[in-house]
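One chain comes next, on its own, written out as structure tokens in the form predicted on its own.
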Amino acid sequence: MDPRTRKPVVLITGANGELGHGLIKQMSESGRNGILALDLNPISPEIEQHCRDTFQGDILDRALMERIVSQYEVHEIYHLAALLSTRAEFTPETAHKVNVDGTMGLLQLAIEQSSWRGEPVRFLFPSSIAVYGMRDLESKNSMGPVKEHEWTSPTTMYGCNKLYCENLGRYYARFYRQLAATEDSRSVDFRSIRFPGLISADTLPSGGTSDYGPEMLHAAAQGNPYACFVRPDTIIPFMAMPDAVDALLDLAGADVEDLSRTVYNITSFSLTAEEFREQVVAHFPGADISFGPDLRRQGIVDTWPAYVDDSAARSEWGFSPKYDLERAFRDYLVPSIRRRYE
């Protein structure tokens, strides 16, 4: 195919995931065309209808990536594909290949596409509170909201991967080939959000270490007992999925001149696992939710902050979540999850 005839597209990796579903639907509903969806598994028919084209395959498959860029001009990338935290601890070497090598390959693709286009490809990267590593539970409980540069000593492979990829993105955005003999004008417009625990009403929990919250909801809606794998007093920040989707799109649409950094915290509400259980029981009376902490997974969650400081996101690109705790349960989570199992 003649490169001059390639169609402009937005590439979304990990399209079948919780965030991918919401992102593709919202883009389509707002009139965004040219969505290219990529996932390791066949693309869900629910989102396939919103896409210009879909691909099933591995982000590490160079032949697949070459095929994509031979047909399409990629001007924006939402890199959602990742091996999540719990699974990554069982296969850390595989997690590194997927999470780091996969991101590196896409950043290189973005550099090449930027050169074709004559302007930087925008690269949106969802990071995680897993990049943090509080020293001990006392430190976590005594700290106020944690800023982006504080306590970044992750204890999981997933957290290490995400933190390193944040820095890779910053390098490609600001320092790419800085010692080259001739100035290299190519770069990537890299933008990243450190998400708290995300709760979706539309897709099932997929193995994240923060998924004890949504797992409570889905078990209660089905009338199944659930033993929560963390202590009742465990506290981390959460966010409803629509706010996460809005945040990605809002950051993508921000003027680069207004952004002082490449990575931003965001948050909506923090609550303990017991408070989460109380919310679930209030909407599903009789829900059988107990606590049976898994000490190893508990140890991981204890290194994550209870609160994060998202003042930079609020001031620089207008982040403002629509769903507080009450509205998230009342208007979004409970009605949709209840319908799912009726």
The other form holds:
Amino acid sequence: MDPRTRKPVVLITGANGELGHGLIKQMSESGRNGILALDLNPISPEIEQHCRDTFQGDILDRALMERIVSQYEVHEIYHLAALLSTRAEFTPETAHKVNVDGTMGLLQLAIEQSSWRGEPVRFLFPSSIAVYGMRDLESKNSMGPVKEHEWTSPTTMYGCNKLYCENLGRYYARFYRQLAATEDSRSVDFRSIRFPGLISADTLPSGGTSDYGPEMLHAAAQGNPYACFVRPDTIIPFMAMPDAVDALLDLAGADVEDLSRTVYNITSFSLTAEEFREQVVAHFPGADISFGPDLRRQGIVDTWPAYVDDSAARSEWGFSPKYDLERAFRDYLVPSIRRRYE
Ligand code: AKB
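Could you give the coordinates for the form predicted in complex with 2-amino-3-ketobutyric acid (AKB), as opposed to the form predicted on its own above?
Starting with the chain above, the whole complex follows.
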């Protein structure tokens, strides 16, 4: 190969995480080549087989990132690496470094690559319902579905990081070097989704505050008791992982002319922790699930909305989840989890 020719790739950071797993599998099954996976931990063999190349390392390691751009032409980035909401509260400054400085570094890499390619690199960024901060339970319970611009006063470091990075992405997409003497044609095609709590049958989340849902289910499937860390009446939106993966790919594939914004809410179903327990018990009748709220983590979930308005995603790029609550448990979660722990 001509040494001047770099290999074209789609870069996926945080590849080992639950969204990374689903995304890489789905991309490879649909015939997508040239996946370059990056993660802090060794890339799991399950996903390695679907990738062109893999790197173990830190997104904050400049030498590593420079090595990547010297070898690869990055066409598209799915920047999934992040410290989630609970973990980030224990090490807020580190979370800021990973979540904000890490994203900033990747946006700069994207700008640089866009200029080499002569067209904007597409940059997909998972954001979260953690960007919202409802004032109190009364506002949470009395509000209808929350729109993208409402109640954006997050109370967690992770939520602040995600909200700021959404804005950074919009800046790089629309206003980068707006005062430069000569018009700077470089930009990034930044697209972001605010995900609700995600539930995967294949991986367990770690370090999140919406984790009580998936943890309840995985514990029941293994025959382990589980004490849920929020009150039974706690309600937030959730989504089955295949819908989250499809949404990222659908947004990535949308015609830029159809997109009026850079950030979109999406949701599938909202349910209380008690309703979650009822679903789990209906499928695993012996499940031993109790409630032992952790007041601090409860406080975080209480600031997240019960419902979000995803009408922009539906009308602009056709978002339409396949799994409602019943189907998610019956056709995806329960059969796959049973197979996993058999
Ligand atoms: C978390 O709990 O931190 C995440 C999220 C809602 O973004 N699952």
